[in-house]
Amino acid sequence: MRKNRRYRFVTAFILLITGVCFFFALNIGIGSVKISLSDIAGAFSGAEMEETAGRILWDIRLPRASAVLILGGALALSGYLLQAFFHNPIAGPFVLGISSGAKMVVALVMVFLLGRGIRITSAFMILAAFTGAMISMGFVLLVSYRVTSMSMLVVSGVMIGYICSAVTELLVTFADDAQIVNLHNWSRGSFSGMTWENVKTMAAVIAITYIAAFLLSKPLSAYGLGEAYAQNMGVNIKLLRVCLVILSSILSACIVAFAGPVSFVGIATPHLMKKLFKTIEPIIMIPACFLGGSAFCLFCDLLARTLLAPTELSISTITAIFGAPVVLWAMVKHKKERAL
């Protein structure tokens, strides 16, 4: 039984890490200019490439896939951490509002300080991402203390995302045309203009992020047994939903700060790893759904860019059509298990 159980932890572990490299080369491959996979090899072992190609690969392309493959692991992660916390299958950034409240923030600091030309650095936009999810996610927190039905934390979730957006569309009537158009094509997600610079502190962030959250593997296995046992067991309860919080919030933000509210991958994308992996340990979904959400983010953003090209299409339209079928299924699902 236990070799069983290994066997299929690696295979799935090969088939997720393949399927994030299949689509990360497909990423960097396809476009209005097609570059092969030989001219992708040698230009990362040295060999010399068109110019014209070379920097659609190198400062384009490259910069975008990554990071796709990074804030799409990041988000998968955010709402598993989310799911964990409120022992609910459907929580996830947006959802709840978390990415709302994000993007309330950040709308505020692109209007008022880029307005003023005053040039703000990727770390103050992910700090002003984390601000607006820590606003989103106290007011998740003070519904979720007072009523225990999942409909109505959902519906509350959402209705924090409609205030928070309808806060949005107020600031966006102090912004001159010119930030109209950057605010209304970043509010639809997107990953394009992706520089090494925000990969750089996107990666730096999460990685830390990841680790903490992956060092949390033992206690949040015990909380999803019951807050009773996880008690029982020496976790502190407390500290333990403080941390959830704090880790999912910086997630969410850096996904908003750089590419803008992107929906259902944080809450599909650990229903389909707990399919592929038939297990809900935290050691093991934690990695998984971070690769998962990373394949699922680069098939998306490939279909969006290439689906009706030369127009780009919003990231949050495909993953939608992709992802809510799933939280149908998931929802359905629960349901049946309560009634049993």
Second form
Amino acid sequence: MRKNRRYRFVTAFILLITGVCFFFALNIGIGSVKISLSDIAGAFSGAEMEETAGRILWDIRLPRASAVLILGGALALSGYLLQAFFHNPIAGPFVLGISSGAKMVVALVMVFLLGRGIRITSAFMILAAFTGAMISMGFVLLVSYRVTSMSMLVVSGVMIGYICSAVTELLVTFADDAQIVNLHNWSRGSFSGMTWENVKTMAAVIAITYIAAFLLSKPLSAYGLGEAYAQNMGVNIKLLRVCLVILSSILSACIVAFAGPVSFVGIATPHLMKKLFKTIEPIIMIPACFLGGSAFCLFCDLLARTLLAPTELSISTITAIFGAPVVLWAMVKHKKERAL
Amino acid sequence: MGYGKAQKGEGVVREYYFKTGQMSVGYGKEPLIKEIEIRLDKGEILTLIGPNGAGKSTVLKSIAGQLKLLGGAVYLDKKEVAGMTGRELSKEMAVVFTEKMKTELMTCEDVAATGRYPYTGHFGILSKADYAIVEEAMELVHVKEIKDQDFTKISDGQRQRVMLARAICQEPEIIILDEPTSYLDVKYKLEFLSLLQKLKREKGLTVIMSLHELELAERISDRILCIKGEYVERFGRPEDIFLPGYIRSLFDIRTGSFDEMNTAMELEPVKGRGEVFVIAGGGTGRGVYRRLQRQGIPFTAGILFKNDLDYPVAQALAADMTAAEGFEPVPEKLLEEAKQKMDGCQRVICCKHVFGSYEKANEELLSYARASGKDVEMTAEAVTQ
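Target state, the form predicted together with its partner chain; input state, the form predicted alone:
Following is the full complex, with the preceding chain placed first.
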């Protein structure tokens, strides 16, 4: 049994890494200007490239694909942490209104500062988004102490999301024309316009959060068994819960700050990974969710860019098409297991 | 609150392995049960009994450190539990609660292995030695055959044993169990409690648990704690707890009855004057008494010795009866009394065919019934005797 398992883990990780590499390559190669695989390989080994193609590769596609890789992983990981926190299989940053809360504060900051002609740094954007995420999270936590049913929790999360979205819409309406376009594009969720500066900032923040989450995998596995048992196993439940809230909020905030709210990746990926690895051990699930989220987002962003090219679809349109059925399936399956 | 003094009265000053001092427990601020004093030696089994909702689980959770004490302290091996770190305590104390463990995609072995948690490193990876301990524990509770099965897809009895294996993996000195036998059938109940006894004997494990089955509590416990209302009503050996009438008062039994001597219960007797006279003895009558109770027919029991197996059942169910001192010949006066009682009944059921030399009175009752033209029914048991 243990051997079978190890075999499954290794195979699944190889599969995921291959998937990430495959979609990453496609994302760089495919677009209005095609760049062949040999050209890319050449570019990395320092060979001369045609001016425009080189520009597109280095300044547009590579930073974008890298951002999708990092943010996709972060999204899935934040979904996983939230599901673990609430013992709720349909929790995620989007359904719980955390993304919307982050979006609201970012929009507020954008309208306020851009209106005064102040440039906003990536780090400041993350901070604003984190504030918003924590506000939403606060409300969700308040509700979660009062309702025990998992569907009620999600419903209240969706409601909080609606309130935040309504406030954001209101802000957009009062903003100047020039910003509206900017804001509107971003608020629907998009990976476009990523710079290397953005990528560096997000990589740093998410790497630290990822390591912190990974270090929590042992108490997290005990916590998954139920709080009464976790406590008997010597887990400091309060501390763990605080860590989970902060980590998942940082991850959600980072995504919203750079790409706007992206739906369903956070909920769907952990389910797919559970199915693939046939385990819920955090030590496996944390890297698995990250890789799975990366592959899933790279795939979805590719479709978003190319399906109706040159028009770009919002990323949430694509992630919803593929992610929502997974969530539905997970809910039905969960109900069935409860009934047993 | 007499038990605290009684123990001091023994005049023995010594250190107990497990001790609570003026422990008050409850949810929120208002204590549910106050001033709980428990003293246990290593390797003793303590059972909590008391009515539903009395707070047995609350006491267990408080001892396990899941609920903050509202007063007093719990001591384990002279150390105060509140001052121990989670890891320290988890190596000393294991728990099996009524709450189901959430175990998605986990095999029974995985579940048992979670007991090794306090002993593994930062990433919780089990060593070969850890797996050997898990295997040994699973062998001990006879669940090794199902180690690769999904934990959610096994029977309640198996699940409870896997949970016990998990607790054993934790290598505790003391184990807390909340109603561990509630969902088990009689075979598993006996097996589970025998296992606890084995662990107590072989590993010196101290056990604190709650049980609903009083007959099992009486048999397995070294000490029993009775909770009623705001205080612990009694704490002591089972033989000092199961005294006539005590269980009735502890549980406030109003319908039916509980016989503390045999830890057996009977339903509510049928009210009214006896319609049927039952001649029995030596345990032959119990079935008939209960049948008449089910049929709603009040009955009068014949002469029974006070040490007869039928006696407690007749006492609980019969409308009237004639009781004779055990190991003594039945006085003539009692026989006359019984005859008079039989006169009031239309039917007679006799459960005996052969009468012993001290049962001559009952034999005479049978002749009297026949002579006075009663409708006499001999039970099948009596005929084949």
